[in-house]
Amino acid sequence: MKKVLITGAAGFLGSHLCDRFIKEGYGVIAMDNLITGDLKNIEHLFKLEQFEFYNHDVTKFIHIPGELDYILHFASPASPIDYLKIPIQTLKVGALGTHNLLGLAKEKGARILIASTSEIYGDPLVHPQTEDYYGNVNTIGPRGVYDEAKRFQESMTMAYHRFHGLETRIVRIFNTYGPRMRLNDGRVIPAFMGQALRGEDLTVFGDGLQTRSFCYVDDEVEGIYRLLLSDYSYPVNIGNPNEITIKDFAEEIIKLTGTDQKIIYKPLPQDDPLQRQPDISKAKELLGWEPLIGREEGMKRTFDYFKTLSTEELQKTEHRDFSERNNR
């Protein structure tokens, strides 16, 4: 049985990756320090012999006994609420955490896939975004802690690939959604759905004409899985190129939920990108991949998941460990 280590395993994408690799017959070692992850996302796997969990911070020394075939590094705060509250930890997990995992991959002779993000493109001046675009990022702005952590992560990964001959893969993830998203994590889909379910007006920042392209989680996981098993070492965009304005998307949510809320507008946060759309030509050519689940079907599945949450879960505010010790 081949073994894979998945960091950030109790998070949204990490937990779905655990499911996929279990389904494919791998032994899965899940690692998460639970600052933003939640054990309920993977608790259904604890009974399985081929699954084990380490509560560990990847910015600390990592020891995994025995052989290891693959590493998927998905540990990182991924929503603005999180990385603005723990900016130093966000930078550390992108730098120290990545360095530790690359070292582990070198020691084990394992192939490593690094989760990068469309945020490395910043507020793009090229549209749609191709992998050879270098980006337009404000290094000292509030979002820079996330953007630059991911950019450094890519640079460190390629340095290990070139200098040590390490087998590396880099996925640039565009907006992804589906079951297990945290309702109050600040990202647009759970924010809109939470407001709709609570009977609140939907909050759009700016004029609502900024765009996003949303990929359903099953499609995203399929693309990541294919990239890991490919022979391509450079970054690949994995996302859905079907672009929509935030205003139009808010109207879709109101229609989907059958509510009659209004849309209210608030100022756009600093450095919030105005356009986000992946060029997935490389993924199509190299991986034979493109998204299959349309937004209408994916949003219905996601809304059905959020409807299962209790009234208490819908009303509660995030109470996570954003303490001083996590920003040292």
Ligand SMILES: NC(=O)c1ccc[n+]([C@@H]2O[C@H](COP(=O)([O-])OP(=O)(O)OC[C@H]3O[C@@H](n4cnc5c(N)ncnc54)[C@H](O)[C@@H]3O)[C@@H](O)[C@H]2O)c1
Given for the second form:
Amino acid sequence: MKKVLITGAAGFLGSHLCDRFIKEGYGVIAMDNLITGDLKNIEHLFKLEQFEFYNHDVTKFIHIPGELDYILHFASPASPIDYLKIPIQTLKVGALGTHNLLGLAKEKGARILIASTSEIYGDPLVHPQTEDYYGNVNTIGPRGVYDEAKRFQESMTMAYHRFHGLETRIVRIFNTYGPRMRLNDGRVIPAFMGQALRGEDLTVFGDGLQTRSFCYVDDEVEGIYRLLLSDYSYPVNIGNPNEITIKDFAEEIIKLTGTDQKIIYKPLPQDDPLQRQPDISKAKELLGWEPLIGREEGMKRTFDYFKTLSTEELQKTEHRDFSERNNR
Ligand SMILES: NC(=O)c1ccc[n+]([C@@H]2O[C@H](COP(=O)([O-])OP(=O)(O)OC[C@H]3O[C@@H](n4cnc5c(N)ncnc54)[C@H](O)[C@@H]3O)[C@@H](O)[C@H]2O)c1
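Could you give the coordinates for the form predicted in complex with the named molecule, as opposed to the form predicted on its own above?
Zooming out: every chain and molecule, the one shown earlier first.
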């Protein structure tokens, strides 16, 4: 049985990847320190013999007994609320964590796939964003901790590939959504859906004319799976190019949830990108991949998930340990 290590396994994307690799018949070693993730995302897998879980911080030395075929490095705070509260951890997981995992891949002779992000393009001056665009990132702005950690992660991954001949893959993930997102993580979809379910008005930052392109999680996982098994070592955008303004999106959510909320406007946070749309020509050509699930269907499935949350969960604003201990 082939073995895969998935870091960030108790998080949104990591948990869906665990499901996918279990379904494909792999032995899955899941690793997470639960700083933003939740064991309830993977508890259904604990009974399976082919699944094991390590509660471990990837910025510390990693030891895994036995053979490993693949590593998927998805551990990292991923939403602005998270990485602005734990900036130092965010830099460390992108730098030290990635270094540890590249070392482990080298030791085991495993292929490693690194989760990068559209945020490496910053506030892009090229639209839509192609993989050969170098980005427009403010290194010292508050969001720099995430964007630069991810850029450094890509550089180190390519260095291991060139210098040690390691088999590496880099996926640049564009906004992905679906069940198991955290309601209070500050990302736009859970934020709108939470507000709709609590009967609050929907908050749009700025004039709402900034754009986003949302990819449903099953499509994203399919793209990542195909990239891992491909023979391509350079970054590949995986996302849905169907772009929408935040204002139009808020209106779609009001329609979907059947509520009569209004939209309220607040100032745009610093360095919030104004445009986001992946050019996925490379993924189409190399992987024969493109998203199949439209926004209407994906949002319906996601809203159905949020509707299953208890009133208590809906009211929770934060429940993470973002203490000093986690910010060194
Ligand atoms: N969801 C998206 O739209 C999106 C977009 C671009 C990139 N990504 C990338 O995908 C990955 C997963 O994102 P997500 O949306 O699932 O976020 P998430 O917060 O749901 O999951 C991240 C997981 O990593 C774990 N983690 C964080 N630091 C760790 C550490 N030091 N050691 C071990 N575990 C640690 C967290 O506890 C959490 O379970 C991240 O690398 C993120 O940058 C996600």
